[in-house]
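We begin with a single chain expressed as structure tokens, specifically the form predicted alone.
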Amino acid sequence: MITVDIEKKLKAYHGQQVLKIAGQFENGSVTKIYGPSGAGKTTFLKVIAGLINPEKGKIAVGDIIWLDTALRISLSPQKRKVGFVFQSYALFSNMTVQQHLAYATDDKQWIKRLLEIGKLETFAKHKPEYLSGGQQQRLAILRAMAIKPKLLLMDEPFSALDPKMKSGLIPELKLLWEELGTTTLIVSHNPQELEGLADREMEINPSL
């Protein structure tokens, strides 16, 4: 169990407002997460990831505190050990597709499982400079899951995709986090995408 409760500022164009959350994630369940332009999907993505501090708030994983700012108690991302895919990817461009995910495990059987999955075999010693949109964003969620996370937090991950690849990828994530018992948080701003893999939905809306 997840346990999140969290008020972080955000600065809007239309002056200051306050992201606060509270809620429960179980473990191995899969939430979309969507809500407006500007509305702090990815900053609460990013405050669970221990990359930002909110103001004020607690998350718990189980019995483990990873933030707790009235005891001032943070763990570190390192010591959290999320799976993050980011809207951006954040790949390496020094980095050949192999060389990603050798970074993150040294199980060949799992890394080839994933190039599998990800249909990046015949990929697998080319740099992020000469892959597509749609695969550098397949690397970055085979990066994500090369730690075997037990919990992944993917930020837009199926935007580059098209319909036949995200119908046949979709379905092979959703069988690794069941094996894994990962527990999933989707920001989505397409959440009919998500229609069959999310069991559960939040919608975040700021507050002034």
Given for the second form:
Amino acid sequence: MITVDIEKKLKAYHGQQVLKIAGQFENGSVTKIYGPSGAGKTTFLKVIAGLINPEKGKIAVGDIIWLDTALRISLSPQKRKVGFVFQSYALFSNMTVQQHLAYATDDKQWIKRLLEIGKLETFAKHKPEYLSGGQQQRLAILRAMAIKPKLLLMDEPFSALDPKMKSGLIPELKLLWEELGTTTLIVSHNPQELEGLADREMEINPSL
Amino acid sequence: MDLTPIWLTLKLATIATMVLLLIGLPVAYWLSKGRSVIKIILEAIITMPLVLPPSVLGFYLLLAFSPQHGIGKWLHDTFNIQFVFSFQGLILASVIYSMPFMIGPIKSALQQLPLSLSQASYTLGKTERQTFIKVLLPNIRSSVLTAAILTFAHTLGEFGVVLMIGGNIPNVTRVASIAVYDSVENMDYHAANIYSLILFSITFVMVISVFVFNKYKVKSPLE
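Write the structure block of the form predicted together with the partner chain for the protein whose form predicted alone appears above.
Below is the whole assembly, all chains and molecules, this chain first.
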């Protein structure tokens, strides 16, 4: 069980807003996160990953406290080791597809399996600049899965995929998450995109 | 025709560039991350050689490292190191004088990289050092090469600083730029012309290579 209760100030066009989120996420669950642009969905994911620190709050994963601002506890992103799919993909232009995965894990069998799931076997030696937008996005998902994360945070992860690719990839990913017991939080703008995938939904709306 | 000043200049520029690569990479990385009063002051100090007359910098270095007092005396008495009128002194002066040429481009390149690159690496469990070496550095390699070439070329052309701290000692501190000045003073225009032509050719090729390399550099996949 992941328990989150955070407060983070956001800069917005019409002044400062406060992002207040409290919630619990069951182990192995898939949660869709939605809300208007600029609501702080990406910020929320980054706070959980330890990439941004909130002003106030607490995050606990099982018995382990990842963040407690009152106790001045904040585990580094390296210790939290969540899988993170960035909206901008954040691919490393100096690495090939294979090298991206090898950078994340030494498990060659796992890399082979991920390449098969992402249909990127034939592009293993290609650098990101030679991949299409959809292939780059799949690589970003595979790289996040390479560390076999217990918690996976995905920021608009399927936006560049065509419907056929999406319908092929999503069930495969769901199988992987079940196998690993991965808890998944997915930010998505598209209401239909995660139908049948997400167990629950969470709306984010910052207050003034 | 004595070509020692040319070899001395190339040796000085090579050593200064290597020292500055070692110092410049971590300093530029540190400066690229956020802002603080200390960073602003340090950056201003690093940038000073760009605007300060080289003779002023040379004069202060001469005072600071004079074996008669202060740090210079301590270095001389403790380690038997003398920076004034020695080749080591030229290296020290060159490192300080060319520092903005190394640190400036590298810092700018690091600041232009998307923050998400290092964040992605951290979420994969990689340390800051691993991220710098495996992700950030390869992504700014063209800037590092440009900085190294400019530093090298700039060191070749030093005059005021090296004259102040190194003087004009043949085979020790008489680098090419000083040899040109010295030859003209002695009305030996032929030697001055040879030294000048060699310096001009080397720096011209280096500057051209910067432009050629940057034109064909690898683009970001998201550009």
